[in-house]
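The chain below stands alone and is given in structure tokens; this is the form predicted alone.
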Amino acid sequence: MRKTSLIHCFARQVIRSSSSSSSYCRSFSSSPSNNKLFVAGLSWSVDEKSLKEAFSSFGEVSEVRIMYDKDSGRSRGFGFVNFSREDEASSAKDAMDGKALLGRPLKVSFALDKVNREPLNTRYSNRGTTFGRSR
């Protein structure tokens, strides 16, 4: 279990002593799948087809998602590439990190699991502090 995961689990258990905190902590104890890559530094002209083509030489790409801005519809400059196998994702990460795609260098890493988020104003309300300062 990662150090930050332990801190989050401990803080959550202190704030709430409900059964949901233990299920939250258990979600980090299983080893995450490393088939999904986070790809940052995408040019606005990169679409899902061109991103898939760029990564498909390393193995079977099962899904590609580029994240778009809700208001403008323009790319937010990052996306995700899923591979069918972990070793294919690993070799793609090593080869594509720092490589240019349509004139922009990519930053490629393994994607992290999405964590259930709560609004910051209620998250630490029982502690009496907000961002390290007293209210």
Contents of the next structure:
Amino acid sequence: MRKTSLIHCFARQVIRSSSSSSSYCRSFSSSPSNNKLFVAGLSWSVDEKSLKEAFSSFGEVSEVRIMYDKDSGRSRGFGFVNFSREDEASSAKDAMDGKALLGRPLKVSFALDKVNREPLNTRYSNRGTTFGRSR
DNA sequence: GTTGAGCGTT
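Structure of the form predicted together with the DNA (previous: the form predicted alone):
All chains and molecules follow, beginning with the one already shown.
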């Protein structure tokens, strides 16, 4: 009876409602996102469909997003893969992490939640301050 | 025609 069961839930830290406004969820565990995967080390010639095809073999890929450069328009070499199940995502990560795609080693890891944030104190008037260049 | 550590828009 080898049932992969579920992931060991890692360290599930329940966010206590300390404040109804600040949700500073910093890297609590090694899995900030469950079904969200961060794929890096991709070749600059890789597309979303290639990644989806590569990760679709482990499960159902719900969404695949690759980041592209706004200046050049070329792929930055990293993207995000969303699975329908965290079990598949974990398998894909554990299976594709370290492997190679298009001749380049892939680096798969859980993605950080940067879209699930709902901050209220945001100053959109921060325009005008050039912080140099984006990282 | 280039480069190679990383965490992203709707």
